[in-house]
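Given as structure tokens, the chain that follows is alone and in the form predicted on its own.
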Amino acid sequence: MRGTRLRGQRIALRPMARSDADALDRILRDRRVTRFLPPVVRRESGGQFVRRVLDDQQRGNGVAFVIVPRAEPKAVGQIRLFHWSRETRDAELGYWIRRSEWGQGWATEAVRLACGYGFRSMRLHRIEALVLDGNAASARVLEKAGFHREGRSRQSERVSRGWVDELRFGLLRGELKSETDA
């Protein structure tokens, strides 16, 4: 991982470092965008966030990124691949990007490196993703990079204006879809 970059047509992925906690903070600053966050998540400041991230990577649970612009070195966003089992070669998938950057296609160019990236280098079967109920924006994303919807916890997670249902996406080796094919 140290040292991995994956570049798009459009953005790379670089490794997470302490440095981008100032970026991720005003991020995680704008309500629109943590709304559909856990709670665990939407309490943090950046720089709370990038040591916890950070720290559970250098346990070996994952792996973190965040993506930045290829002409603008300065984070966007960021995409992780957590709760890495070796044993059962799965891992889920997490990702947020600032508001201003919202239907450019770059989350979905995001998920497509990281999941390629998980599939190739951390010799994953299986990757899932969990999206709250409502976050139609984010289930798009899931579902042009191949991942099928598998299901619904029933108001499972609690926000704001009270529990909501959770859907679970998979996306399983060679089922990830390259932009040609979406």
Ligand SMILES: CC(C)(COP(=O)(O)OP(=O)(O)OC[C@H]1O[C@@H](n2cnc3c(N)ncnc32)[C@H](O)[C@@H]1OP(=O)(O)O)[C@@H](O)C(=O)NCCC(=O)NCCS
The other form holds:
Amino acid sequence: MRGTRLRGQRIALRPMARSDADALDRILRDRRVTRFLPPVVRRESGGQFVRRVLDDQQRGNGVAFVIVPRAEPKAVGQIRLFHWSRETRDAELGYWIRRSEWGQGWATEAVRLACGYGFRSMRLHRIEALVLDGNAASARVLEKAGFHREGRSRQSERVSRGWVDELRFGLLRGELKSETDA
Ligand SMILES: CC(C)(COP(=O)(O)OP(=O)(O)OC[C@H]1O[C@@H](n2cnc3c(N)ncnc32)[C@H](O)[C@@H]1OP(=O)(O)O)[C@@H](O)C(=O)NCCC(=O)NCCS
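Can I have the other form now, the form predicted in complex with this ligand, not the form predicted on its own?
Next comes the full complex, this chain leading.
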């Protein structure tokens, strides 16, 4: 399943393409972006990331978008639903944005658009997100979109500063908050 273009107020989500590799590569070279991401992503180039994600999408395991500002067509980040199970109707959410664009509400808008798509078009019942302890910006983005913090897996990720806990967030169908609810 390939996503369709989703329009928000300030950004749009467009289906990820192989041609996005260079733009995403420049973002992934920034340690401030990758330090809270899973080890596999920290090691990848943009090309490797796009190939892996699109192969995964091709196998039916998820749907991937790039985040583009309404004003210009260039990818400034990505958001995807992956680990999709049609049986349990759930999937995991992952996203990142270019450092220079942080703090404008774009991730929150992207999360709302992607989750809306997940509930509507993928018929999901539940969306999950895993956040490394200390990633306050990401936790805040999820809370603004209506996610509940559900649990803590102790020392489940290894980063350069040692073992870090992972926080589990969940959003059920009907719980997604729009900008006006927030
Ligand atoms: C997490 C990330 C996607 C957020 O993107 P963004 O576009 O800046 O997010 P938004 O502007 O929509 O919202 C950020 C919120 O976090 C808050 N915030 C930012 N830094 C914070 C901090 N250090 N402590 C507490 N809150 C913080 C902002 O104030 C804002 O909340 P507000 O609207 O209530 O003021 C971006 O920082 C990023 O790409 N980080 C690196 C990759 C990453 O961590 N991905 C998620 C992995 S789970």
